[in-house]
Structures are given as structure tokens and as C-alpha cells.
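Taking the form predicted on its own, here's one chain by itself in C-alpha cells.
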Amino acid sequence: MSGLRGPPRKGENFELSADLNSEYREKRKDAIKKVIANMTVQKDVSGLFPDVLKNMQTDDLEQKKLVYLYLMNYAKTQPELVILAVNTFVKDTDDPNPLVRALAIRTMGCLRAEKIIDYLCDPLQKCLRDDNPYVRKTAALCVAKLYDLKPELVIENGFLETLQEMIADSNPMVVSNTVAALSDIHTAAVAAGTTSDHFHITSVILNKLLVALNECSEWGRVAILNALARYETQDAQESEHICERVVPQFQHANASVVLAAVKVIMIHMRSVRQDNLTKTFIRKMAPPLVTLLSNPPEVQWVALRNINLLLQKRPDLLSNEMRVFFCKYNDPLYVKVEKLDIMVRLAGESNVDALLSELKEYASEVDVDFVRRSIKAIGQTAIKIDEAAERCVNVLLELIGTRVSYVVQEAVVDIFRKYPSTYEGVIPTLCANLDELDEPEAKASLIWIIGEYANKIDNADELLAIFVDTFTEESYPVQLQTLTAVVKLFLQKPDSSQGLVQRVLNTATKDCDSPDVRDRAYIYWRLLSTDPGAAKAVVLSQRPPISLPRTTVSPQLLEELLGEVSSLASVYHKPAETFVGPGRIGIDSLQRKASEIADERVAAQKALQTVAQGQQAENLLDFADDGAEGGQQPSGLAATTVLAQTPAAANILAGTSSNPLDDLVSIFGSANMSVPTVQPGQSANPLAGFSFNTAASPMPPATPSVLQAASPPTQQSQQEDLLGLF
């Protein structure tokens, strides 16, 4: 059989290795291209590191770029072999070709290998003072990468001072890259808790930044504009000067540059004292923001989120641009939702008719979620503009006759809250569509209307009886509204609804699964049985009219977010620390948090094991010698005999629990909850003491006391509600 075996098969890496060591230059170059292609599709070619390294010394710039790309990818896995490439890197930094010099210093900064960092300082020092601006701008970014790896090395070699000097460079690209590097270093230093300011912008630096601003690429302009946003002006005149120099950036084609310029204007406009100048800046800000809406949907959404934030601060910013935000047929839903919100913010007496006409068209769309939001926008418009409320109600009444009537009730509720006794004439029309309701929110809204105006609806008890009959089948929001509406009906018409309220309270307390519904039923029961006057004061109390909030965030947070325009914070409408965390990217804090959670789990497991080991120990707090023999439940440490039988403790001790701190009560066995015993002559029915006769004062039900709760325990099922104590 051994004679039938062929020679061992050679893999692709073996063939590539042979080609990389070929005597022919073109064959070696083709092999390097194949290696990079395999690396791109996630194939492991790290074993070819020594062979690729041999092809590093070449005059072919394309081949050198490919080798450097390979080195950057596998430097972390082969740190011992990377040191062999140092001599070639240092030699390339003295190459007469500036492209080779820049490529060498950029690759050295990207390797992120500890052993090569010490060899980086001298070549970096030479490249920072190179005659060619392309080499200088590349070296400037390399300083920021070195600071990320070893900050003390940057400070010791004076790289920060060199960068400060390079801000005065004659080439604007060098200036922009220097600003980007200093900004990154400043951010990293702040995250590390360093008190010294590594990038302090003075008035001299300010003028140099403003000069370089108009001649940079998009990336450079964004970096300079972000630096200008950090600058603290000395007086109003300096703020006006910055705004005037930044305004031309509004005409840039790149959306990021436009938003960065808007951020600078919004920040420095706070110090401008002349109202006419402020209005001029706001007027010039409107056209570029409108132009952003001609971008792809993703860029549109980012622009709309930032516009939403700007309108909360400056409502008059786009007051004449309502039609720009009308939804197109091919807009994604997330864009349409943002446009709806902005349209409501821009709504006024002059454009409300156009808005209502547009929203009415949206109500006939196919997307149910978009239709719901559109109708809600009609209600918000009625709340915002008092003069247009009647027109909004008429539009909603027209929609009731169409297939979208199932969501109209939600908008009408807001209008009733705003204008309590103005539009009661539409109630019969709403109630006539009761059979067509199938959405829980619409049902809950109509039930609220029936309960709120029960004294003006003749057949309110019949309408509510429909929902009481199907009480257990409805969703929890509908159950809560039904319960409240029936109690309101009883307080206004006690004679005709006594049986209905008793039925809904019985159903809610006995057959309902939701603790929220049961709790509310018990509260109403206790209120009605003790003091109907107090119940009427609570349930039928006057509610303040609602209004549309001008901002969705607090004023302090709004000012903070306006300083973060064009970043994720302004898109999420949240501070950066809520989703990034401390540090440059928050990864350190995430790892620290994970280790803390692991430590907590270990500590909890040790504590439980300690309790289990002490289960035979003497209970020092139990002075009775015959407690256990008397049939009583064990207490203290003696109670831990049941520890192993409980699922929660068993999972924790086995280390399989997802949260060892969860359900600690169940660790110590099945808790036999004690209930008050029924005294002789006292009814066991929890309805005792509840009187629906408003002429006589009801007898309050007996309140369980602490002494009753301390009586000998009786076996109780876990499903029995604790509020049965009442």
C-alpha cells in the first residue's frame, strides 16, 4: 500500500512562497499581488511573512505599497519579524522620492508594534521638517498615532512643539493635517484625564486657521472648522469676524463641511450682540440646509435630524421653507417621519392650510405607521395653532368616513384635552364607528372619550358594557381605559351603572393577568368603598390643557448638542457619553465593566456557597430549643437546608445563572406568604364594606394590620395575588 501513496500535496501558500523567492522580478510581483488578494478575502497568509519581507527592498513603488500593506495587516501577529523591516523603513525615509518617504513614515505609524516604536522617532523627526509638504502632512498624522501608542515618547521628543510650529506652515494641507493631529491628541489627553491643554488655540493660531480654511480639502476643512468651534472668543467683535469668515463654507458641495460650518456659526453667534447681524447669519444658513435635502436618503436623514435640533433653538430658521419638507413618494419611512416632525414645527397661520392638505393626502397612504403619524400630526397642529383647530377637526371628521377611521380617535383625544368643551359635537360621529375599531390605541382613545363625557352621552353605559363583556380578551391599555371610564361613569351616573362597575371591578381583580390593571382596580375599589367624594376628586379632577413642547430636550442639553452638530450626538439627540462612554472609543470602559460584572458574579457565588456551608451552624438568634421539633418553619441559617432545592440557588451555585443577584428571595426556599385570617363575623368576600348606595356612607373594609400579618402562616399558591390581603 505504501507504494500507492503519492508525494504530499503542496498547498497554495507553498507555491506562493516559491514564486516570492523567484529570480524573476515580474513573477515575484505577481506572487505579492496574489498574497494581497488572498489576504483581502480573509485567507491566512501570515506564514509567508519572511518571504514577503524579502521583497521589500525594491525600486518598484507599486510593489513597495503592496508589501507595506501586507506588513500593516500582519505586524501584530508577527512582531518578532517586523523588527527585520526597520532598516528598510529607515532607509526609505531618506529616499529621494517624496512618495516613498511619506509611504515609509505612514506605514511605520500604522504598524502599532511595540518593538518598532523606538525606531520611529528619528525618521519622524526628519519627516516633520521635510522639504516636501506631502511628507510633512503625512508625518503630522503619524504623531497622533504615536501618541495613541506611547504618549510619553511624543512629549519627550518635542513632537507637540513641532506640531504647534507647523500650524504656521505655508501649505494649507499641512496645516489641516496638523490641526487634525493636535485635535486627536487633545481628545485622547482629555479622555486620559490630563490637565494640560495640548492644543490651545490663541488669536494668532486663529488667524492662521482662517487663512488656510478656504484652500483645504473636505477633510481638512472639517478638521479646521471643528477646531474653530472649540475656540473661546475674547469679545463680540472676534465672534462676528469668525462668523463672517466661515459663512462662505455654506456654499461647499460636501454636506459634512456645511454642517460643520453651521456648528461654528451657531456656537459663535451666541456672543454676537447685533440682532440684525444675527438675522443675516440665520437667513444665509437656510439655503444650504435646504440643499442638503437633495442628497441620498441616508444623508437626508442626518441633515433632517440636525435641522430638527436647529429649529428647536431657532424656530424662524426655515419658516418660509415648509414645502421643501413635503414627503416624496419614494422617501423611506425614516425620512418621512423626520419630515413630519419638522413640518409640525414650521406650522403657522400662514401655511397651515397647505400643511393640512398635505397631511390629508398622507392619510390615504398604504403604510399604516406613516398614516398614524400623519393623523397624529394633524392633532399636534390643532394643539399648536388655536386658530386652525376647527379646520383640523373638520379634516379629521372627513377622514372618519374613510378606511383610516381606526386611528382618528387618537388625534381627537389630544384636541379634547386642549379644548375641553369646544368640539363635543363630534362625539356621536366618533361613537358611530365603534364596530370598526381594531387597533388597541384607537379603542383606548374612544373609551377615554366615552368616560370623559359620560354625562353627555345617553347610552354611555351600553357602549362601555361592550368593552366590559370582552374585558379579559382586550389588551392591557384597553383594560386600563375601560376600568377608568366605567368608574367615571359610575361617579357621574351612579344609579344606572352600579352593576357595571361592580362587574368590571370583579373581573379586573380576579380574572386579569396584568398587575397594573389589578392594582388600579384595587385602588378604585378602596376609594369607592371608603369615600366616594375623594374618589370623585381624584378620578374626575380637572386636568391642565396640554400643549406642544417647543423642545424635545432640556435647554442645557440643547446648547450642548448644538455644539456637537455634524456628529452622532446631534443625530441621536443624546450626549456622546451616553452611547460612547469615556475614553476615545469607550472600549476600555466596556472591558472594565465586563470584568466588574464577572467579579460580581464570582462574589455572589462565593457568598451563596458560604451560606450553604453554614447551614448546619447554630442559629444565634433562635433562643428556642424546641422550635424545630414544634413543627415550626426553620429560620435564620437553619433555613438554608432548603437552599439546594430552590431553582434560583441551584443555578447560581452551578454557575449557570445569567444573573446571580436576581430573585434572591427564592434562594431561601419557597416563601410561604402569610395572609390575614378571617375574624368571626367578618365576611371573607373582599367586596364586604363596598356600598354602591351613595345616600348612605359606606362602611370601610377592615384593614389588615401588621399583627394580623404576623399570624401563623397558611399555605398559599404562588399565583394568588398579595393584594388579596385587602
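By rigid core we mean the largest C-alpha set that fits within 1.5 Å across both forms. Numbering follows the first chain given and starts at 1. Bear in mind the structure is a predicted one, so any value in this text is a computation, not a measurement. What changes on going to the form predicted together with its partner chain:
- Fitting the two forms on the rigid core leaves the C-alpha of residue 181 displaced by under 2 angstroms between the two forms.
- When the rigid core is held fixed, the Cα atom of residue 282 travels less than 2 angstroms between the two forms.
- For residue 108, the Cα coordinates differ by under 2 angstroms between the two forms after the core has been superposed.
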Given for the second form:
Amino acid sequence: MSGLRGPPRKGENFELSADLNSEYREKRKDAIKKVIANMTVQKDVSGLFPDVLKNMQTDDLEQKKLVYLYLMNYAKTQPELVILAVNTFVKDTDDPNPLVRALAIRTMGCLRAEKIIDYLCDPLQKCLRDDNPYVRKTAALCVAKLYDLKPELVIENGFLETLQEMIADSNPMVVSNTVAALSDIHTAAVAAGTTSDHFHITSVILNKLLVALNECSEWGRVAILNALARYETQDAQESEHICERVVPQFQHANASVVLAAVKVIMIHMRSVRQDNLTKTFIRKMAPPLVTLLSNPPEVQWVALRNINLLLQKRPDLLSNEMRVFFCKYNDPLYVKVEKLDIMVRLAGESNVDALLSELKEYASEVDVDFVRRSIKAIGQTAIKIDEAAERCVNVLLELIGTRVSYVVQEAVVDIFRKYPSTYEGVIPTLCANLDELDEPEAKASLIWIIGEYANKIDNADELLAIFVDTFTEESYPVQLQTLTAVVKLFLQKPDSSQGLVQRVLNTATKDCDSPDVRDRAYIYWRLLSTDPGAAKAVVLSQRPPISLPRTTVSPQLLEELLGEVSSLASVYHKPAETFVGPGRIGIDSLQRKASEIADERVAAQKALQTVAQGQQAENLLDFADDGAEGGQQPSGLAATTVLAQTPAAANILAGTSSNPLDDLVSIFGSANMSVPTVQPGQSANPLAGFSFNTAASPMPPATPSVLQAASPPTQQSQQEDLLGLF
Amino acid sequence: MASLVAILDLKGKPLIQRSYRDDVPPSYIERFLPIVLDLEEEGHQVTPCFTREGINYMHIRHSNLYLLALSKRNSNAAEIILFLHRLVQVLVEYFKELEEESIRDNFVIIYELLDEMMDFGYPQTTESKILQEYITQESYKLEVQVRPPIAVTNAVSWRSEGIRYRKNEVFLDVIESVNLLVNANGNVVRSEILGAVKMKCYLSGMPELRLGLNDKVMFETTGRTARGKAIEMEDVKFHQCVRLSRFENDRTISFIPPDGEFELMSYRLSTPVKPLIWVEAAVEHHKGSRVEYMVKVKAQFKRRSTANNVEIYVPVPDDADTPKFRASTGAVQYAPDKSAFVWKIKQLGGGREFLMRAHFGLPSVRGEQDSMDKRAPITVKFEIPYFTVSGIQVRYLKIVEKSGYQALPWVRYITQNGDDYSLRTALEKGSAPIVPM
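Having seen the form predicted on its own, the form predicted together with its partner chain:
Below is the whole assembly, all chains and molecules, this chain first.
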């Protein structure tokens, strides 16, 4: 009887097997407990299956529960033996005690063994119509379990119709579990691509749900609210009605009820036409959202991620509440980070001073990551509120005097990009801290400043020479910035930096492993050697000042996420398809990509970049920025777009100029395609030659005015020098 | 929706687990901690929810344990995270303390609870009082078989029928916790009052209760004029027994209470609060030799009130040694584990003011790291009985039961510190010089 593999004749399992077959009830029960204890510590006790099974028929409820627990764990490993348990299960669903009936039907649904599914339908049919609500609410969920195993059985047996009827049950707990089961089935059906709507919410059902909402337990309310969110209203009046009925749920102590109510309101408010009603709902939503911050930190975090989304849609939602988001000293970092983001969102002229003094305080805390983000927030505040920019810069300057100078640089760069010529007086202070820099981001930022303001910094060439000397040892973002900065310097002060630019281009094309750096170096090189005037127009052209994006996700995605408030999607700020399993919709195809993206933050940032590219195409023009933030941006793309800005290139790209078109395109084509395969310094010759011959003739006539600006002799010798390098 | 719930120790080893759905194999539990460590190593923050290879990990921390839920769907994160907290709460009520040992000792009952509290990944009954009625630590005797309490599925899912008391009494505790942040130059940056009305209900039958407060909005909606002050609560949260739609309509707080102890409601006020207990510290730092503190405490409330068990935590450098204290009242202790010293005052009368001085030695050689002093704020704990900052008052508590008994309500008011009553340490310079006492 003890299975085919033959149990060991000694050891713990052998002894347990003997005890399980003991004639004394207490001894058997103790043995079962030991088996479960072993199961808990993940020892294999599956071999005892038949012995445990014998103890299933008992009046002792605790023992019964333990045996059931064992069965749930090992039913899958012993499918042939599970069939032996069926009789007891079916008998238990007729037990006079409702607890036993419910336990049996609940456990049967969890066994997940093909063999017994067919035996499940009859008892389930019975339990769905049980007198006792406890049994009914358990049976309702069991239908969802069955659907998960074998959808056909649910449909054949008419369980869906039974569930639909049960929405009218007199007991609120039964109603809410029925709703949960139907919603679960709906989700599974959608994931499987079934077209029929298994849970169509009619206006009759709607009214029943609204009634049950006020009576059921907290978790039941969440289930019902989620169903209400799916309802498609007929007209504005109905939407208003739903909102009005749901608003009282904001007062519930359970945060997930509050968030579920927020979700329903956000969805149905879309079709509310009366402005004053919308305003009332928004006004009533604010205090409960703030109160969510009195929850444990993990709940706070979920709330904050959602508040962040809500603010992107309704910036006025919490306009007077910035102070409640001030960080507490003992908040976990993940809470502080979210709060920072929200504080900047809520910053306005009226509260910016309070915000700045708070951010300054954070900048002196211990956690480097938090300090860095706080300082970044100061930079963002400066970009967001023009009037406060000067105060922000002053705060940053004060901070430079302290130990955190290295972080400050990054924030200052943002300010420079927004207010290009307003705060040049700060530059000497920044350069004075050059030696202390060791973080790549900070270095890259400062180098960008030196390059951008090369004509105002007397010893820019000396400063940049330091980085050129150590070029190969630096990280790629620093290399990219150094390259760009030196080129900018050269274009502004050609006399003093000719040697430097040659050195950096040489190193970047020959001794560098990063294709990005090498590509960009080649592009500059060709630009400079072909036509320094055009290069100047390209590299030093005016860039539009940056602004803080109001949303971090696209408007469509924002709407989608607001419809999913409190779900994981709204927490990650990513659409569900990007992380949801199990593969019937295609997470499998996404999986490889997902594993590459190590962290949501990275993904979010990438999404942000994509959005930014779409919405503010002008940002692409700022390719110095690509180096500072992305680092991974293909320089080819950036360069192409930039070129399109100069008149000559625009002509060429538009096809108005006759012959140069092919040539110019071929420059980029060949450079981009061949560089990765061509070893630098070895076969670079034909490539360079090709581009030189073709590009040299058509370009000058296209940009005569720029040509005059550059001094011809220098250009001449420059070209020779560059040619000589090959 | 959760596919699996597990409790893990700090090494990431599952102590107990329960699968609710088949779509996430239990083997993923053991991947949790390595991912957390990876994230930490790469310098990323570890958030309560994250996704890896199609599996969503949702977790909370409780003392030395992780409570973890796994899912493959776009689950309701708020619901699951809250459920994990509720699970902690229930287990704590069952075993007093929730730790590795209490889990190992009680695995049978935890399995039972996990089975009862969640079904197919959906939270079910999480009221520990109701659970305790049919899931108990004693083995069931054969003759008395437990049945599911009607309350589990009742519209009144928090109270069982047939409760009898010889003497019917209700105790109301109105407790206000003050959270407050004072910055270094003495301004209140942020303040809020978190109030809670806690009840101890010893009432027979199914009593209907109605609670009246001096709620400004209620007075306005009903057109009544208030005698004395009315308060404006910014947000109110109720226990699930309170009829929310009734409150929404006419601000009436009506309910059938659970039996015994529970929190009826909580509210929040963000009206500016003057610090009830004011503390300022002057610090004189002599790098490489010693550091001196002078702390002043002032009770800024009416003379007829008294604050009890006042504890003032003043942070000091981690490596401070040889403490010397002198206080004009109370006792001072060094708490090196908290990098602070604690000034304890048993009773602090309204309007009173006291001083204390502390002196610490500092090592002459300090590491690079130590020179970055942590700027932890001063925190204060206290309790002021018979007093509420907001001025909230219980106007009446009506108790109606069909048997018509008389019941006595008792009301008590307390104001105490919240979890964040902090005053940022005075900077070294700029504050008053330290003079000998």
C-alpha cells in the first residue's frame, strides 16, 4: 500500500509511517503534525501519502485540516493516489457542520489534480446553493479555481449563470466573493483571448453592487469597487450617481478601500459634465490621500506612487499640502525619494522658500543617495519656477562650500541649461572644486560647463587638458563630454587648443573601446576637417532652454494607469503588459527584455526619454545632453538630427540639392555601419578618404556665410594636420 | 490577488509558506533575497514591490522577518501589502510576538489562519477577534464542534450575537498624537494632530450606538449652534462598523460596535500646533577632545495640565564616551545603542522650564566617515492626560439596545507625542553660548 517506490525500512519517515498507522488516535495526530512540520522545513514527506490519507476521515477538525493541507501540497506529485481521497471530500461536503463543508470544497479546488476535477462539479453545484453563507462564499471562489483548471467545465455546468444569480444574494460577503470570482474569471478569459464577456456588468448588477458596497467587509469593498471601475456608464448622470455613492468610501480606515474608491472616481469622473461636481470630488479626495501617509511605510510608498500619478493628471489636487510630504528623519529611503518627487511637483512661488530650506536640510544628511536626489530636486525647482532660480542657485552655492560639492555640480548643469547666460558668475566657484570630483556624473557635468562656456573661462584649455591626459582611464560619459567640450573649445578659441583637439580626436578614435565615443569622435573629425564653419554652426548652435516635463509618462499611458490606481501597474508606472505573466499575451517575448532592464528606475527613465523624444523633439538637438544623461544614445541619431538644423544639411536632406545628397548620406551610412567592424587605426584610411573626397566639394558653397566667419589659414593648416594623422 | 504568501527569515529562508494559486512555483521564494541583495549592491533602492522575470514580489518587513507575496498578474498592490500588515497584526494578537521562534512553535495554527484569511489569493476574514472564535490554540474536543461564527459572513461581520454582560459599560479614550517638526531656527515647519477614538465595549446584545462630537461641519450642516468651540476635522476614517453613507449625509456617527477593544475612528487636523513641549539644545563641539550640550525644556501648555513620562532624546556622535550629566530635574541616561542621551522627567508641569547639561569625551583621532556628523533631530516622548490639543469633545454617546438596559459611557482624553515629534538640533554656532549653571 505504501506506494511503488517502497518506503525505507528505517529513518524518520519509516517511524512516522508506523505512527500514522498506530491504533492510538493521539499518536496518529502527533505523527501528522510531525509530517507537516517536516513539510514546512521542506523535507520530502511525499512518500507518506497513503499513510496520511488514511487519517483523513476523522471528527477532529484540526486533524482534518492538517491532512487537507498535506494533500494540497502533494496532490500533484501523487495524482493516482489523490483519487482515494475523493470519497471523503464528497462526503464532507454533506457534513452537518458548515465549517467542514466549506473546508472540503475549498480544499478540493486547491488540489489541482486532473483526476478529481470531474468529481468536483456535483458537490460544487450543491455548495453554491448551500443554506449557510460561509459555505456559499467559499463555493463562489471555488468556481474561479475550477475555471483556472478547466474553463470548459465551468461553462458546461452553468456555473457562470449561477454566479451571476448569486450577485443578488442576501449576504454581502457572498456577493463580494462572487464578484471577486467573476472578475478573476474575466481576467483569466481576457488573458486567454476569449472573446465572450463572462462578467458583463449591467445596470441591474450595478445597483446591487452599490447596495452591497455599504454592507460588506473591507476586502469585499475592494472587490466591488474594482468591479464598479469596469462598469461602462450610459450617460453623465449615471457616472455622477456612481461617484456620489462611492465618495463615502474615502472615510474607510482601510487604505486599499480608499485607493479603490479613488480609482472608481477617477474613471467615472471622466464623463461627469458638471464642473462644480468634479471640483467637489477632487476636493473630497485630497484629505484622504494625505491621511494615507499615516500608514506603515510600505503602504505609504504604494500611496505615494499613486499620488504621483494623480498629480500628473490634476496638479491642483494637493496644492496646499506640500508640507505633509516633508521627509521624516526615520522614513525609509524609498519613501523619501517618492516624497522628494512629489514636493517638486507641488512647488510653486508661494511655498518655494519652505521647500528650499527643507531641501537644504536634507542635503546634510548621511545617506549619499538621498543627498544627491535632494540636490537634484533643488536644480529641478530652479527649472520649474523662474522666479526662484536665483534663490536655488544661492542655496547650491552654499552647499558647494560643504562636503557635498561633488553632487552640486550636476544640479547646476541643469540650471545652466535652462538659464544659459544668467548665472555665469558661478563658474569660477565650480571650477575651483575640480580636484574633488570623482563621480563620473559630476565630472561629466563640470566638463560640459567648461566646454559650453569655454570663451568665458580663461584657462579652459588647461582644465580640459587634464581630462584629455587621462582620457582612456575615464568612464564613457566623461569621455563623451570631454570630446564634445574640447571640440566646443576649439571652435571658440581655435588658436590655443589646436593641439588639444587633435590629441583628443586621435585618442578617441584609436584607443577607445566604446563605439559611441569613437563614432562621435569620427563625426566631429569629419565635421571639423570638412568645414569648420559648418561645424561651428552645428556644435555651437543655440539650443532651446529645457523645461521640467509635467508628466513622466505619455498622456495615453497616464489615463490607462489612472484607471488602474492601486495596482502594480500604477505603482511601477508601467503598463501591465510589460510585466504581467503568464505568457498567453506574450510576457515570454518580453521576458528577455525585462531581464535586461535590471531595475524599474532604469526602465522608467528610458520610458521618460522616449516620451521626451516624442513630445519635445527639440531636446534631441541638445546632444551634449545625451552624453550627460543617456550615455547610451546612439550618437549617429543625435548627429543626424543636429545636422538637419543647418541650412546646408537641410537642403541636402530635403533633396533640393542635386548631387551631395547621396554623398552626405553615405558619410553617415558608412561611418555608422563600418566603424564597429573596422579596427581603429588599421583600415580607417579608405573610409576617411571616401568621406573627404565626397564631402569637401559640395559643402562650402552651401554655407558661405559661416565660412567667412572661420579664419581660412587656420582651417587650411587644420585640415592638413588632420589629414596627416591618417 | 496573491499567488503565494510566505514568511522568510533575514537570510531569505522561508519559515512557512502557503500557495494559493498554481501559477507561481514556490521555488521563486528563494530568489527573493538574492534579488534584494543584487539591487542593494548595484546601488538601487529596494522598494516594497518589484518585478523580475514576470514575477511580482511584494513584501513588508516586520522585526527580523520578511513577509512576502508573489504574483504573476497586475495585482492590487495596496490590497496585498495591507493584507501582509494585517497578517502580522493577527499573528501578533495570537502569539504576542511574531518572530522565528513563535512561527516554528505555532506552524499548525498559522497554516489554519493562512487558510482562513485568504482564499485563491483574495483576502477573506482578517478580524482577529472573529478568527479567535473558531481558530483556537486548544485542540477541539470531539463533543463540541466549532462552527463558523455567523459574524464571518454577516452584514455585521465584526460582532457575534448573544453577548451578555452583567454590567453594561463603554470606555472611550480620545487620544491625540502630535507630529511636529521644528527646524534649526525654531520655526515649526510641519505639524499635524492625529486623533483616535478608541473604545472598550462591554455591552450585551446588539446595541446601536450614536456618538456626538463637537464637529464643526456637523453643526454647520444641521444648522445648530455650538456651545463652546467646534473643531474642524480634515479627514476622518472609521472602523468598518460605522455607516459611512450616514456620515456622508448628516455627519452622524452611528454603529453597532465590535465586542471589547477596538479603534472606532481616527481623524487628522493640520491646523498649526504650537510645540507643547519645547526643547532647545546648544552644542559646543571641541573637535578631537569633547562635546558639550546644554538642553532647555519648556512646557508650553496651561498650568493646570501636567505632562507625564517626558523623555527627551538628544543625539550625540557615535563615538562619544565618558558621559557626565547635570540636570535641574529628572534623570539622564546615556543610550549608546541609539547614539543619544535620554533626559527623563516623570512629571512636567505646565509653564515650567528646566535645564540640563551634558559633557562627553571624543576620541582624538577620528575616521573620515565619522567627521560627517549625523544630523539626527531631537525627539520627545510625552503624555498629557485630561487634555486634547484640538479641543475635541465627546458631546454624547447614545446606546440603544432592544432589551432597554442602561449603560454608562466613560470618556478619557490624552494628548501624546506622535511617531515624529522632532526638533532639529541647533547648529553649533549661532545658539546661545553655554554658561555654567
